[in-house]
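Here's a solo chain for you in structure tokens, the form predicted alone.
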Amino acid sequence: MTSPPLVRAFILPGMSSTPQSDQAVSPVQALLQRLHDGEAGNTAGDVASYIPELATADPALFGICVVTAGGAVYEVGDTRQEFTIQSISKPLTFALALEAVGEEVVREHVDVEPSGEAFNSITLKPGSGIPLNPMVNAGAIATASLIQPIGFEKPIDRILHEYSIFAGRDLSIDEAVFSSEHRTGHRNRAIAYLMKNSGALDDDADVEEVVETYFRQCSTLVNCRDLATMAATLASTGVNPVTHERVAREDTVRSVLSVMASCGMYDAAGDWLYNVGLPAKSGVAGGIIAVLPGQLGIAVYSPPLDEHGNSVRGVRVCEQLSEELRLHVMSPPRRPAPPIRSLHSCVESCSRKMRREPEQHLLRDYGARVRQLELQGEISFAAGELISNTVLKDVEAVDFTVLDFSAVRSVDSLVVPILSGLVDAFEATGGQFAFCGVRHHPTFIEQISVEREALGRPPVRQFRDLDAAIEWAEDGLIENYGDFTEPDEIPLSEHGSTAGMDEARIELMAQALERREYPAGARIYSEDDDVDELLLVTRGMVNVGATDSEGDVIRIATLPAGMTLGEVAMLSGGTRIGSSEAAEDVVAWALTTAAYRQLAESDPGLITLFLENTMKMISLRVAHLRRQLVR
């Protein structure tokens, strides 16, 4: 049964990164759909039948997938419906081998060189005796060989782990199939048996157990959009765009991209790189996986296969798609995205952290001395280049510089000692430095890491993610241009919901409210708890934050004496938006629910302007949310 249409938000250069809406039909949709259509009824090719139990596929099914490296996924037809991956399998067990033992070592049992000849051709390298390359079955077989089972009872429990995180599921083995490969599989075991003769297998290489992982790694179900999300995980250098998860390291993925180029489709890489020209790999079950590496990955599902052992349909939408949209390797380069996304300073973007009026003030007169620079995409050697000189423009203006790589794919190693650079420039101007966002580029930061403790440079700053860097300037803007001696706590009088009150007034809600002090850590508020009174904070700071699907705090605002807190919740009758803790010693004042009442009732006119006041605080968190949103 085919698939409806599934519509997502699809971005290529020179595209609208704007989501389309469930109605709207995007230009790439409509082109996937005609496709799809025009070649539906193409009938060439035939089901692969030497393993018998690939026979019994329907050749109507038919889906195609595209996942782009900023995560979003793309599809149209049989996306869904399960199949074995087969040869699709072994740039995955190629990666993980690389990984596993090292490129020197799988180097010693496997060459690169493009065979010529069928992916099941029982020919070893004349002289070492080793497969020609990891792309063939001679090739898949030694490399499956190299697994070892670390953590794991079986090799192919590992092999089968590695492939679920490239897809970003669980996946699974078919039996049937296997049974069907292991029971007619004797020309791979021929192959095997001949490399363990000459030394391509090991010598405690146990023939049997060998072919049996490869076996089970062919057998493994996947579906169309699996391979998409695997093939866009080698198009984001080696991490998953859906689960943001690191599969394989950038050299990991550039040595299989290179082997996908010259190997992946058989005696039939030739023209296909010179028609297609993207790295690729196909399966006799009829998947076929392609890769624009930097922008997307792309799958099809088809079972009629060619003479070559390749999907026709697969074939044909490939080459349709890489001329529509001129997605050739070869082709004249695009010009890339600009890798500042945005450039702010803290007057028109704050952090979360709510400040005292007078910081308020100073940040607004100061705040244009912090340059907040997003970055995206692959930071080049010309991206590096743009940035250093955006960043020391005017450099006597500006007393911190924060660059957030929440955004950016790849940071090109030959960057590494222009940022370095960067820093030790800007800084020798006598200001200050950070970067943010970082954590998702882990060989970035060691690289750099290792360039300045060679240089004798300190580590570079870093913050988890721009708000708290945007907080550490702002805190550093108002100890050089502040002078402002805090209270060690603000009396009710001055407190922002006792605004316009008589001493007598202040006098009645003070009776009314109960002291509560919070050591510094402590939780004030839970999100489930009950909702019976607010607190006026007249000393410390409140850290407020909210829960993600993660299952993570993220901060939503930090509020200094002189706020409520909970009022909504308590005012509205309904639940707490997020919880609460004490960022330092906290001093605050509850008003329970029956409190107020009793105030209402002996006091209109108190609770009036209370309920005045309060809104106007609120006003005030809405405003700096709307700075935050600048960024």
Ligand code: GLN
Contents of the next structure:
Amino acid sequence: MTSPPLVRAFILPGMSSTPQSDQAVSPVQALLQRLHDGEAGNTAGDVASYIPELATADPALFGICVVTAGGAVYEVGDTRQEFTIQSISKPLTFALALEAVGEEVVREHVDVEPSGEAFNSITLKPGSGIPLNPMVNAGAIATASLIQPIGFEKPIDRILHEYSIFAGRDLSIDEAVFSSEHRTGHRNRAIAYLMKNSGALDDDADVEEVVETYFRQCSTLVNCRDLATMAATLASTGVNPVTHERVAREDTVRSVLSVMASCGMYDAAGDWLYNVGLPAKSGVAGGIIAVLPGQLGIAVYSPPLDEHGNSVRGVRVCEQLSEELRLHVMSPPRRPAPPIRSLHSCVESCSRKMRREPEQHLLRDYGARVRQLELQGEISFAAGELISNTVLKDVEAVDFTVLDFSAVRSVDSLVVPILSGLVDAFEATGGQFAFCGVRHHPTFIEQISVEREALGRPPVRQFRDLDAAIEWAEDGLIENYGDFTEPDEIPLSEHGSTAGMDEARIELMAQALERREYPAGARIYSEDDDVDELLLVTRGMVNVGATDSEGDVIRIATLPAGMTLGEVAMLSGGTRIGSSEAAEDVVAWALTTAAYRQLAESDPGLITLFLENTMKMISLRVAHLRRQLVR
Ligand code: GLN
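Next up, the form predicted together with the ligand, please; the one we just looked at was the form predicted alone.
First the chain shown before, then all remaining chains and molecules of the complex.
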């Protein structure tokens, strides 16, 4: 068995079949065009005629439209041709009823069992006498009977309003199709009277009015693009991805999609779920919608129908799209990306804080006692379980665990107790736990703090980003395993820039320098300062930062005493890389451009040594940078 190719072949043939043009053609557009070309000649099936007005439809009309959850629209063929929505109205009215009268009342009037029967079947559930599901006519008539015209003149006005938000434009009713069905729809009337008798329609429901509402909703005029937008709204948990308006609640959409999956294609529903694997709904005017939750909505319009009342070309296009793009909801490629993007220790991945030699040694020796997990994608139950397993493995060898959420898209609320429990389980072994990069997930922060407060647990330690969290873990290692005392102020002779210089030269340097003091928090250089000096830092730490697009200052590096500051800009004649600030009380020696020129003239050998030393310090900074980049 050979595995399927990663790059699907459709892109090339699809693109070559599109007309020559200077414009780049999206591969999605090309695919739809190819499917349209392939099925246009398929003339199987018959246009519905039991509603006389539908028989006038042109069997050649054929449109395909895909709208993504991101709001992108792809259309091929007759996508702006209007036709009546017919049974595709059923899931929409079901959604409206669920929100208008509540699930309990809806379920008293209609069940959610696949009937395995035709759309116009007269079967009611033995015993309760309610329709089997809201996707067959009986169920849809029962659902429509539940809509009260609150805020509107008639129920149909409220229904039409709802459909219009689903479509993102004002929809209207085809009066000719309505009267045609109103005149001939005796079977639907019969079903409604049976339901009135069995109690599936309430005592005060007027059968003629209910049936009229139902016929009108079925006669709503839509085009293929409207239907694809409606399908994409269902794919996007109820938010229209084009207008960004919320049409239905998330739980409502889940209920609607479930019924579409099991009952949407009538007596072909089982076959459809097996082959195409997408919640879907068809209408006798030739429309079909299919939904891939979270990703896209598909609509096809082509009037000729098969023996089940489903559009022949519509079924074919959905089958091929599902096959080529692996859209089947049960397909294994639906598996999310692995939640742990990388796992590092402080041996290979360090913070932007540069450490003095002895501390660097210690971090190399003990760095493995820190675990940094960069998470990604959607953190669901399975992801939470995997993260827990990874964190709790060989737990005795680890003192600090950091979970980085910067690349996480969403955190499912059901993993909140799992992650909270993980923090406690890890800390129970004597370790310390921290989250970072969670500020884009305010709901998660809220949920986990509520959870921990309810259990009487302390809040989880949080850092802005991975860099800050790693610095915390490094400081922790240094405190646990080191025994260093901070030198008060290093003499100029021990500064990195004077290595290899004799006393006379150090003295010459000292005379050329100006002593500076910066209290903790003081600004040293700004990004737009004139560059006319560099600093030899002999006491305290300096933060170098740059302002990001959100206006926050992001740390580029923290430099210890013994390093130089501002040398790159001064020696290269460029601008400051960033701004700098004293992280603690700082003492430094300034070498101005003028003093540097004078030294270069009076003792070129001194400047050669100075430049060599500066180069070595820059290379240390590059090596330090490398350990941040290579995580
Ligand atoms: N209005 C049509 C009917 O009730 C809707 C049927 C359908 O689209 N399957 O017969």
